[in-house]
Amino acid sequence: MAKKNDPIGIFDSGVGGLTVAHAMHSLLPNEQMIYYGDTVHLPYGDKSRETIISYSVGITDFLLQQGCKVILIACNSASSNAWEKVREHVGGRAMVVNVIDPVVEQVCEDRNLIRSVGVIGTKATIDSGTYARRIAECASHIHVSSMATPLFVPMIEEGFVFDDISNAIIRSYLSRKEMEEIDTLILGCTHYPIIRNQISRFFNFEVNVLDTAQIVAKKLQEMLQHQDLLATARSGPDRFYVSDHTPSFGAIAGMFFNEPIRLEKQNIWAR
């Protein structure tokens, strides 16, 4: 039985999921968080569905061993390919939350204001068709146009943001015809909130670029409230584990979390 002050487990292929972790941390400061970034295996965005499922289930087991009341799949590539399998695997042991459903719910709530949605993400996320399928289930009149933008992840990790190189790459992707008519854009990847303002500027602020990390954190808060599982007090410090550690992961983690944090190496695959 999950208890209110049990930690929330969050996982991603690497450190990008820290954007979601930070949004959650700001909104729910009482919650203890155990983050796991699978830096041994990143990127997930180029992997097959089977491979993403097997990594996701392995990390979920680790987070369950830590006594987590929630497993939050912060990675879009894992949310779109492995959520059902992770949920089946977990059964009643914890609540399983992905980063796609909260955003789809938001789009569906605003359905009267939206005509055409763009979705950008990794190849694994876009090829799964998950966003388009879920939006069609609740708002079939909304046109969904999806496009993989795989260069954005290495670009952001290498620090190319708010400069000429990133402006050129953003322009090159987002001026394609798939994105021509959109009024709303879903940032379907952990890394993209970092360039959200730059993307808004590319569209002259005429496209509503959804702040996906914030939407997910808000939805998680509602779910915890609903299940009477909001923490009443912190049960311990946040932990940030990675399966492999290099100085560069340490340096970029701070950019994604927006505060300095200490990564701890915990290679669950070496056991």
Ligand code: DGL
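To test you: the structure above is the form predicted in complex with D-glutamic acid. What is the structure of the form predicted on its own?
Below you will find a single chain and nothing else.
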């Protein structure tokens, strides 16, 4: 049985999940996090469903070995392709949370204020059709326009943010017809909140670019409260693992947490 002060496990293919980790850290300061960035295999967005499931289950086993009470799949590609398999694999050993359901629920709650939603994400997420399908189930009047933006992840992982290169790539994607006339935008990849301000600026701040990381953190807080699993005190320091060191990971992590982050290399695939 999970205990209140057990850690929360978070995983992504790289730095993207840090957006959710940071939001969770701010909202739930008593919770200890164990983060795993699978930098050996990033990005997940161009991988097959079967491959994404295999990676996700492998990382889940590692986080369960650390005694995590929650497995937070902080990756849209994994959430859209592997969530059910991960949940089945975990069984009753921990709570399994994805990053898609909370955002869809938020859109459905605001359905009277939304007319047209854009969704951007990796090819794996967009090809799965998860966002469009789920939104149609609760708000069929909302028009959903989805578009893959595969260059965003490597751009961010290489540290190209807040510069002319990232602005040019953002402009190239978001000026396409798929994103015309939208009033709300879902950042369907946990990397993308890193460039949320740049995206908002492209739309002249006239489109509601959802703060997906905050939405997920708030939903996790509600779920922990409901299950009586909110931590009462920190059980230890946050830990950050990567399957391989990348030059930008530590820099971006430090930017989020305003302090140097100690990264531990743990290549679970080499065992």
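Numbering follows the first chain given and starts at 1. These numbers come from a predicted model, not from an experiment. Heads up, when I say rigid core I mean the largest set of C-alphas that superpose within 1.5 Å between the two forms.
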query	finding
C-alpha of residue 161 off by 2 Å or more between these two forms on rigid core	yes
Rigid-core frame, C-alpha of residue 221, shift of 2 angstroms or more between these two forms	no
Residue shift check between these two forms, rigid core fit, residue 263 Cα at least 2 Å	no
